[in-house]
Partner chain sequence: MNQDTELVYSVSEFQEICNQILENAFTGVVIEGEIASFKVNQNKFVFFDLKDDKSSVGCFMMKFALRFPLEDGMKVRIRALPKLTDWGKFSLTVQSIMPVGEGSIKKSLELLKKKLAAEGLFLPERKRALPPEIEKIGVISSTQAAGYADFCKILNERWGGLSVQVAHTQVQGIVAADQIIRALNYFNERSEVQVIALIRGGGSADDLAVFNDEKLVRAVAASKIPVITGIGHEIDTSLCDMAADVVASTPSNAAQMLSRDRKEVVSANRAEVKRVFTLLNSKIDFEKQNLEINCKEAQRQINVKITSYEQEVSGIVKVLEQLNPERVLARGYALLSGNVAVGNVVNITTLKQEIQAEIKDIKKRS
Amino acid sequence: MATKKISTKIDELKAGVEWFYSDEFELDKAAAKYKDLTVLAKDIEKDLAELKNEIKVIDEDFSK
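Could we see that chain alone as a structure, in the form predicted together with its partner chain?
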């Protein structure tokens, strides 16, 4: 399991994208921010590829 949840990372990616459309956008910081986004996107892809579901059959007899 990734240390940070994928949903959190996806939210961070969305927030990062939003920054480029917001009033907070600064050209001086844009290149570094863009680089961060590409790293984060690749990180998410890696997490998604590795993530497994935990499927557990309950140890309970429902016939009784």
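Same protein, different condition: the form predicted together with its partner chain was shown, now please give the form predicted on its own.
What follows is just the one chain, with no partners and no other molecules.
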């Protein structure tokens, strides 16, 4: 699994989204920030899919 915990990545994503609604928002930085957050969101989705697969494997082991 990735080096950062999923919850840490989700917190980072939330903070990034909140930036768009904050007083710190700058239009010239918005496109780059959006791209970065999109990459982060895809990374989170990948981590969650891996975690789901691990849970399925564990569940299969216990159901034998």
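Throughout, rigid core stands for the largest set of C-alpha atoms superposing within 1.5 Å between the two forms. Numbering follows the first chain given and starts at 1. On a predicted model such as this, the values are computed, not experimentally measured, just so you know.
inquiry  = If the two forms are fitted on the core, does Glu54 show a Cα displacement reaching 2 angstroms between these two forms?
reply    = For Glu54, whose C-alpha is compared between these two forms after core superposition, the shift is 2 Å or more.
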